[in-house]
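Here's a solo chain for you in structure tokens, the form predicted alone.
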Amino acid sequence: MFQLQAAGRAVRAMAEWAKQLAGIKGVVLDISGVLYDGGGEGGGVPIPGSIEAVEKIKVSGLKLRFCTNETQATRGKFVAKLQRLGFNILVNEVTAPAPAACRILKERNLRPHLLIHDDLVPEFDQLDKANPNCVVIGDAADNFSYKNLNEAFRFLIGLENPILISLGRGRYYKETDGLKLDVGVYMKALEYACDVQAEVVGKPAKMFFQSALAEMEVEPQQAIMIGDDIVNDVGGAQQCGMRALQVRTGKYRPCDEQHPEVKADGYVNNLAEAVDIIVKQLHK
């Protein structure tokens, strides 16, 4: 009896947020935990139904943008991996932190000390890195050793005006073998040690979402974000004026639905379910 009541409430809740989809012209998708779970020999495993869901968006007439905090590879290599997994995705459809950070560094004549993943280094090849006047931190994975963190700390605390740029601020993410600490944990350590506040390039920064919206040429109220992170995906998008759904895949945890500060416009089991509802509403 209880299970039937819970199922009934879930159906009513889904119907309620589906009514809010009028006027949607663009969809912004997170990648890790929504399209696929990373890790393993093949670089990851598609979440069931996600390949078909992306295709369904593309043929629906809706505009589509992928918005990721991925910083373990260049955008080109990351997209190539997704293509090998079966996704219809192009480099120019992806908004990612590293290219955005490079633009900022050039505009402000900043020379970075990099604490990032080895596979991301080529994104910064065109920048002057001699005599650094800032620190850039990304998801460095195994490069987050004591030695490397301490080196970044020494560069940062030795600057007259310390500048710390973080490629996202996620706490953790999910791969096929379980949850992994993300860049935000190490960002906080440097903030605390150096008494600075990082400039975040990536979700949940408002400018990052605005960039994705500009690429689609839609207004915030005409777009919906679909992600697995209640704070960085859902909260970030909502602060920008977008609607946002959380999928129950990737890093999702049941307690996310009782988050004290962020409430998604809707919760769905996976991307395929979300896209089915969105596309159905288009035809009403």
Second form
2 protein chains.
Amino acid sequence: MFQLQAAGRAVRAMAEWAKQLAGIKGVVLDISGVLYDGGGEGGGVPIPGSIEAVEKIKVSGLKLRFCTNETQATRGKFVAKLQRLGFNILVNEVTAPAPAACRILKERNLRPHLLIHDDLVPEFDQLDKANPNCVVIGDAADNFSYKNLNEAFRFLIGLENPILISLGRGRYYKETDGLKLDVGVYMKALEYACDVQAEVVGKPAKMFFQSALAEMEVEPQQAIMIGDDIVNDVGGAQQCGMRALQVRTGKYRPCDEQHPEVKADGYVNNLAEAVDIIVKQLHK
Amino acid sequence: MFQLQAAGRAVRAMAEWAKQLAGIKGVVLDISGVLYDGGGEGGGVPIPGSIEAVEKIKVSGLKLRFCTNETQATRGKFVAKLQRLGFNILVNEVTAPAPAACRILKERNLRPHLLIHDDLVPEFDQLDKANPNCVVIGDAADNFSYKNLNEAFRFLIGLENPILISLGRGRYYKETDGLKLDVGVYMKALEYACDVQAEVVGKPAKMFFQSALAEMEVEPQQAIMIGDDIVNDVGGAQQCGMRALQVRTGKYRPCDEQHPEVKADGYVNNLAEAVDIIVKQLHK
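Could you drop in the structure for the form predicted in complex with a further copy of the same chain? We only have the form predicted alone so far.
Okay, now the whole complex, with that chain kicking things off.
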């Protein structure tokens, strides 16, 4: 009886969320934890139904953009991996922190000292890196040695106007062999060491979502974000004026639905369920 | 003319500071940057006049305690180094974070996972470290690898009640080959990763100064701290009710004298000058 009532409430809640989909013209998808799971050396596994869900958006007439905080590989290498997993995805459909940071660095004549993953280095090939006047950190993983963090610190504290650019502000992520510290943790370390505030490029930064929307030529109120991170995906997109759904895959935890600060416009079991509902509403 | 006026002001300021020394019964000395400079593999060099200044306090009748945040070696090894440099100093005259942390761990039945310098490990020999229920970090230097920080993070986030004990909260220190990141930076990293607040054992923690005073059997208002760190030495001691002088050696920077939050009771060129004035006042 209790289960029936709960199920009834769930259906009603879902229906209500679906009613608010009027005017949606574009979908923004997080990648890790929404399209695929795992990561690590092996490369991960698609989340059931996600390959078909991406396809369904593409044939629906909705605009589509992928928006990731991935900084352990170049965008090209990352997309190639997703293609191998079976996804219909192209490099120019992906908004990622490193290319966004490159644009900012060029605009402001900044020459970065890089503390990033080896596989991300080619993304910065075209930039002048001699005599650095800022520090850029990404998810450097094993490159976060004491020696390397100390080197970045010395560059930063030696600058008259210390500029720290962080490719994301995540705390940790899950890989097949367990939890891993993310770039935000080392961003906080350098912020404290030098008494500076980092500029974040990546979710949840407003500018990052805005550049994804600009690529789609869609207004915030016409777009819906689907992600597994209640703060960086859902909260970030909402701050920007978009609607946002949280999927119950990837790093989702049940307590996210009672988050003290962020409430998603809807919670769905996975990407396939979200896309089914969105596309159905489109044809009403 | 301007120089003469400035000199006059300096003398007046010094005189004023010296007048407030009534009732002083004990002296608490920071070690690195006050007694000796440098560090690194070589071991460092005594600051001119400091060896004699320590001797002068000892024969003056004033009580004396050394109070350090050093966590790169056991207290025994650290004191042996200072003795080799020529200082009259004994292990039981030194208040250091590791022995203080050991007392706390025993009192609270805590079993630590340690992220510390190899040379500090023997200090924790007597403690049960199986099945850890807290994380203790010290100035681990090269041991602050991604692997080790990640391991400490996993222990901490896996605890039902995550307890993080940090042996100090310093940002960085100076060695012969340049600036080095200190334990506080990694404390901030773990605090952010796990959304916890570390318990700091070491300066500027009130309890740490209080244990130094208890060892001397002296009240806070009867004691004067002499250190090179405006926040951790001077600010910490003042918070505890002590008077505090900053020496212009070690990590001192001229801008410290305009620090927005901490104002020392006096600024002196070095330990020798401070001790001269204190001992002179004693005999008035």
